[in-house]
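The data below hold one chain only, encoded as structure tokens and taken in the form predicted alone.
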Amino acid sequence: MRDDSQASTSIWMATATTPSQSRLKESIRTDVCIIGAGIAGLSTAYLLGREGRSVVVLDDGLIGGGMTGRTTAHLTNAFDDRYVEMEKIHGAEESRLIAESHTAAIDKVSEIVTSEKIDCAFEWLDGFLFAQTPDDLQLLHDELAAAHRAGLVVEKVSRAPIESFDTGVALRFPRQAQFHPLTYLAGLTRAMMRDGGRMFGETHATKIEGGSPARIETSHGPVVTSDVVVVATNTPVNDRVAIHTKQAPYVTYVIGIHAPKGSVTRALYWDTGDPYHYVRLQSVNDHDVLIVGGEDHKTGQANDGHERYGRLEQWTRERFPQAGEVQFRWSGQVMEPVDGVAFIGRNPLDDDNVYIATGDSGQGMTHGTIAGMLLTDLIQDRKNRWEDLYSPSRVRVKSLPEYASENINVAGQYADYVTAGDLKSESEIRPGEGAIIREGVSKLAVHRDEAGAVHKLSAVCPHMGCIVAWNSTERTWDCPCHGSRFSAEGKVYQGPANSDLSAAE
């Protein structure tokens, strides 16, 4: 299987059929315009449509074609950044609200699946958190107590139910769930359109302005005007600074590996490593696929994806000796807020009718559903208990050291302007590869395609001017500052940049 971003396919993309959507052909007016057809955008669109609001959804790709299509689709209230840490940063009451909101999100997905009769393999499961090393046993003890204080029913068990290796003591989180994310989104889309909503694909929003009315311009001409605009693009493409200094982009890696049906107990599994591993099963025809993720790193700051996939496979085979052939490999991008909690609400330093949803922190399926619930309440002018917790304008004093660390890291990336290129000459670039090459005072992103033709682009990210880096595993140009990603030919497909790499001068 090829590893470039145009050919690598998650298990969801390979096993789903999503409704095709036409391009926006004329200027239109609506109550709410939502940018982004992932789980946050479509959950918001569906719930607003249920309340009688007219909704338009725009996306420049396919339904779920962004990070929702690259998730591992755990639906869990076992918080990735640990309740013991959330209690330290946010306090006991906010920790309870975190648990409450993620639990409510799982219940909301279940409710929608039932009421809309969506065949998306939704399944209630237990989740198990186990220690990566014996030194992490105290963390399990502390997390159990913090989860109880947050109001969750969690118990300590002697081991997770995996016959092939002894995890040792584990925490069991009941009433977790999993589903097929793209078939779920297809069901949401059909229901949203039944209620009068409109969905347009292949429609790139180039300019997003709040005000009365909000105005969304597209790359091919038509304009959408609306009372409210929601930017649900994984990371906001309408901001330059406001949110991007408060979260950091990380690439995470996933493999899907053949396992005999029934050979692994169906559950969600997580260890305490840093970065941690996360595991689930998906049934495909006559076998199971063991889906294993981990090996995270800052976007654009490592180019060793093949090695990371190899380490994931080794970790998996050591613990699941029945594992067979690797059938899928893919990566996704996770936005990590400095205080661990998503940003959902009114966009800071913007008009009051502009809302954002970002900062999934590795729990995009529940955070995206929370976004739908919370934004619907805010847009409908209803009070919501979670509003302050998820406010994009919040500042948590205890998260300031992490804030400083991440932004010092970003500042350090600008030193790339004065360094040498990856290679001295384009003649050193092999077909299918790319490299940064210095040409006078400029740096160029140079790609040689499979036919041998050389393509030269400016290496400067159009978002905040960082120098992009070549990702040889995905065959993309990745920005090491705020996580923008571009195809080998320079086409933007991951924000916060909202335009392509420019041609080399």
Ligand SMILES: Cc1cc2nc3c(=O)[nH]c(=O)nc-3n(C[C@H](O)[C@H](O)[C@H](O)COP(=O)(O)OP(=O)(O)OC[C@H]3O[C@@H](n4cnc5c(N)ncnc54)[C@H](O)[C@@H]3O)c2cc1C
The other form holds:
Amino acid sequence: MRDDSQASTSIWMATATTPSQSRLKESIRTDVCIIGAGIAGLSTAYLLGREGRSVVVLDDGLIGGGMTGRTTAHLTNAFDDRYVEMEKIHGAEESRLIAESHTAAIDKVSEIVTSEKIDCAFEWLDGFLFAQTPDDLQLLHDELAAAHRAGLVVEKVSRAPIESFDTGVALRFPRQAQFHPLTYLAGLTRAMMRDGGRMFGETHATKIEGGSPARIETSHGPVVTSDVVVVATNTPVNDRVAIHTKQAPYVTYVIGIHAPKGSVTRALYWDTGDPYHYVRLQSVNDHDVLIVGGEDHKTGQANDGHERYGRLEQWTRERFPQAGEVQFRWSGQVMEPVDGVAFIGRNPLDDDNVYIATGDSGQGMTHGTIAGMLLTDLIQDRKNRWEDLYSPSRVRVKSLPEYASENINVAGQYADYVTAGDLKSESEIRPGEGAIIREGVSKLAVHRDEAGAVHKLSAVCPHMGCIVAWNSTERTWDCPCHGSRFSAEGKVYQGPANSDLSAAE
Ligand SMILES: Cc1cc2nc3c(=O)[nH]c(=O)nc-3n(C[C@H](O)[C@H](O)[C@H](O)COP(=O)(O)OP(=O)(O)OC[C@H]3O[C@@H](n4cnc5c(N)ncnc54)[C@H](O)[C@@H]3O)c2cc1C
Ligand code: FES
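Please supply the corresponding structure for the form predicted in complex with the ligand (the preceding block corresponds to the form predicted alone).
Okay, now the whole complex, with that chain kicking things off.
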């Protein structure tokens, strides 16, 4: 949650300053309490504020200090789990609703940018999907037909408009967009506060209970009571099991590389790899930065980020020979729902006035905006035809194989209790590094800081007891089960865990 928990800095963090918000100092009452100041929470807060509801937003870090500050901010209706798959899992009508809702989200962002005069470099662009290998040409063909059936205007072109390499046949998705996510959030926050909304930073929600009224306890003591609570913490910190078996956490990597201004056609680009590469440009001063992402892996199940950055760089240089120096390297986490679609709506097995938004996959900019629109309708007691599609309680029989595979993977992580540590002794840990060390029957998360001092924590994740793993590129402890992440000192900054790693006994 605090953006200083991770070692890397995104291009957005480097090119925008976020004013700090004071912490909640006294108990308050509001209509709607929203936890999380990322795109999902702030879109919801802004839209509810427009309708005259009193809103309070709490965040324990900076505005956009979560994954919204680490995104690449493609705004797209070219669904990354593919319409052809969505039709199979959800059905043809639902596939149309997916296309409709993502298109509406891009339009909504554009409308807000215009009406609130937000200076966030919003730009309409074409998007191009091209085959990673010739074997994927059939996929492009099938996806074109499925996107048409979903109601999108998409066309096949002989190649994407990149002069330096021939992508081969590509699909062109018109009216996609990009923006600077942090300056967009700053604009949303300003407008939300103008409408009477209140925003508190440095305020960790420690306990979230629905009911009449809902009650949110915070780290320094004050309590928020509200008619409704929205948990927009990227992955719900109030839900122990239900949602976390239906989505899986993946780390994804990004580089930002210098490119002479105008040397690459401005557009969004994606290939069909698994994991896929995603590419866009951002102008900075007198040059462009080519932003290239990919190389995803399951959180906590690989610790080779430097090699992954290297492969991204090589991929980029082979296709864009004009690329210069690498200026940014960062990573973040995405939540992959087993059936491809986000979970937005009432929290399963909870009071009726508790809502969540999660399972964004690589499309959190649109999913977060959809959350704003859909949750506003639900909270205002209006019908919304996307409700069933995004319902967190839904079960799609055709996604059961993916569900089983992700949960077998999680079950396998508990074997870490009986394996050896990464290293035999703490003396082998270099400054700035961490490792899991076995001490009798316990496993310890041991970090040696740059000054050489050793810090020992329990390696047991407070969510459901898996053993965390060291992430050398971000200097974090990452849980391989459901994606909780902790700073080197053990401070939780990403759920579902909602408390820190405990001290070693
Ligand atoms: C590298 C990368 C590239 C991506 N590229 C794209 C892209 O091109 N297009 C796209 O659409 N999506 C993309 N995504 C996904 C997208 O960025 C995310 O899905 C989206 O930003 C999530 O927004 P959010 O509001 O749900 O969560 P966040 O932005 O993470 O916000 C959650 C907030 O909740 C706060 N919080 C958590 N727990 C508590 C608590 N207990 N108390 C108080 N506050 C709390 C956190 O501090 C945080 O600020 C990408 C993601 C990554 C990592
Ligand atoms: S995130 Fe669930 S056990 Fe760690």
